[in-house]
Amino acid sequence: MSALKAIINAHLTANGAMTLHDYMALALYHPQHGYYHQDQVIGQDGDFITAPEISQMFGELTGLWLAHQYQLQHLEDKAILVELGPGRGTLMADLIRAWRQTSLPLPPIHLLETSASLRAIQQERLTDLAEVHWHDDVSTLPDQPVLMIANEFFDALAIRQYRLFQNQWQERGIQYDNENNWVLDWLDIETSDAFPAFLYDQAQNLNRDKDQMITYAPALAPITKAICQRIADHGGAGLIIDYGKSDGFGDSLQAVMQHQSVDPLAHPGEADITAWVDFSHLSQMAEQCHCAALGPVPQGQFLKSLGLLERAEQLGKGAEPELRRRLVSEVDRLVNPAQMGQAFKVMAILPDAYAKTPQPGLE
């Protein structure tokens, strides 16, 4: 038995159950045994692959989108570039390279990263390219204009799931079955503890005749509000790219290990556990800070509007057939609705003053 399984077993033995949220928090972020403290989680040799690892064009185009905001808002030398969950630094490296093709000065880089092993990889990859600062929490970011990108960050936040069953609120949790195995089950809770106030509107629309649930990531609000408050106060923009939808209904809990779907309870600390992002929650946090939230739009639509097809054609011009075939494959994975093009969404957060200014990819 792994050390993390032993920790979870001890909790279950002592308390009889634990919430799904607490299980995910341990499985992903335990300081010694959590999944995101492993050395190799991203890429072909890891458990999953992200858009920046698929193609350099993803980082180039999103970097130019942020550079456009820098120019549009006349941020000059005041802004910082921020990435939430920068992984192996691939996205930021491509972003920096594209930014340097413009005439704009490159802002200082600030990375939100809690994994020591990933910080080491980022440092090796990025410190020769730019001035880089690391943060454990968004609250320590400087109070100045923020140009932020978060790609596949919010899906990894621990979630709570609720349902209304026979007029009783329940929260999804982990407990033992009759054979002493871990199972996902529903735990009775008091109505007043069911969920935050902003979810009540969604709760009113629950179909009580069906086994509907609401999914909510508690950490999403403070992270988003910290970024949005800086954008509202000082200017800048946030670009959020993740798989998700426009409400918190339904069950999208999933786990991946070595690029294959697995039971979320089978390999705590060894598998990536995620859930689809509720973009309506992101939008509400932005509005509370007097920011505008544009989108979400499908990733495929966004990237094609920014010139993905033209960039691929440019890279492939005069190239060997193998490179041209690879570029076609990269484009397909990024924009095909059956791949990442539809499930992944893009939302931009901007100061209210720019809410009606046409924005590339989000018109």
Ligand code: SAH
Given for the second form:
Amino acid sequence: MSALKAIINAHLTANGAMTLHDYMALALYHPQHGYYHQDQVIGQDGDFITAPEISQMFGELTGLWLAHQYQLQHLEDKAILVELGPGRGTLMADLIRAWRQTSLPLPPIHLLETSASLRAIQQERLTDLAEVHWHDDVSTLPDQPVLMIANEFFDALAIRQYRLFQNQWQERGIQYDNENNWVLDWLDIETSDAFPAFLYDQAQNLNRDKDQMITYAPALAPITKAICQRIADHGGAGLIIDYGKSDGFGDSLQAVMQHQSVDPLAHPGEADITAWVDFSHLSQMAEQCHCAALGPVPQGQFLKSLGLLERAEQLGKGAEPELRRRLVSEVDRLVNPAQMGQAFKVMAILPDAYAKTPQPGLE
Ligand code: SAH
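One more: the block was the form predicted on its own; return the form predicted together with the named molecule.
Below: every chain and molecule of the assembly, starting with the one above.
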């Protein structure tokens, strides 16, 4: 049995049950055995592949979108570039390269990353390219204008799932079945002061006949607010790219291992466990901080409107057929609705004052 399974068993034996949130937090973030602390999780040889790992054009175009905001808002030398969950550092490396093609000075880079092994990869990749700082938590980010990017970050936050069953709030958790296997089940809970008001609002629209559930990531609010506060106070912008939808209803819990979908309870610490991002929660948090949230728009639409096809053409000009074929396949994976083009969404966060200005990719 894996070390993490033993830890979870000890907890279940002592307490009878564990919330899905606590399970996910251990499976992903346990400092020794958590999934994000393993080597080789992202990329062709890992468990899943992300847009920046598919194509350099992803980091280039999103980087130029942020550079445009830098210019538009006259942020000059006060701004910092922030990435939440930079993975292997690929997006930031491509962004830096594209930024350097502009005449703008490159702001210092601040990365939010909890995993030591991913930090080591980022360090190797980026320290020769720019001034880079790492943070465990958003609270230590400097209080300055922020240009932020977060790709497949919010889907990695541990979730809580709730339902109202016969007027009783229940939270999804893990218990033993009769044969001592772990199963997902519903646990009755007290709705105390700690119960988020946000959920009561959502509950008004719950379809109770269908035992509909609400999926909620508690860490989303403090992280988003910390970024939005800086954008509202000093200027800046954020781009959030993730698979998700415009509410938190239903179950989108999933686990992936070596590019295959697996049972979320089967391989704690060895499989990536994620859930769809609730973009309405992101926009509510932005609005609470007096920022505007634009979108979400489908990733395919966003990238095409920023000039993905033209960039691919430029890279392919006079190139070997092999490279040209690769570029066609990269474009297809990023924009085809059957691939990442539709399920992945892009949301932009801006100071209220810029919300009326047409923004590239989000018209
Ligand atoms: N953005 C990258 C990687 C996405 S994987 C890409 O597109 O390839 C998720 C990343 O977020 C990993 O780097 C993981 O370690 C980091 N991460 C997840 N939850 C985090 C948290 N709460 N705080 C900081 N980093 C986190």
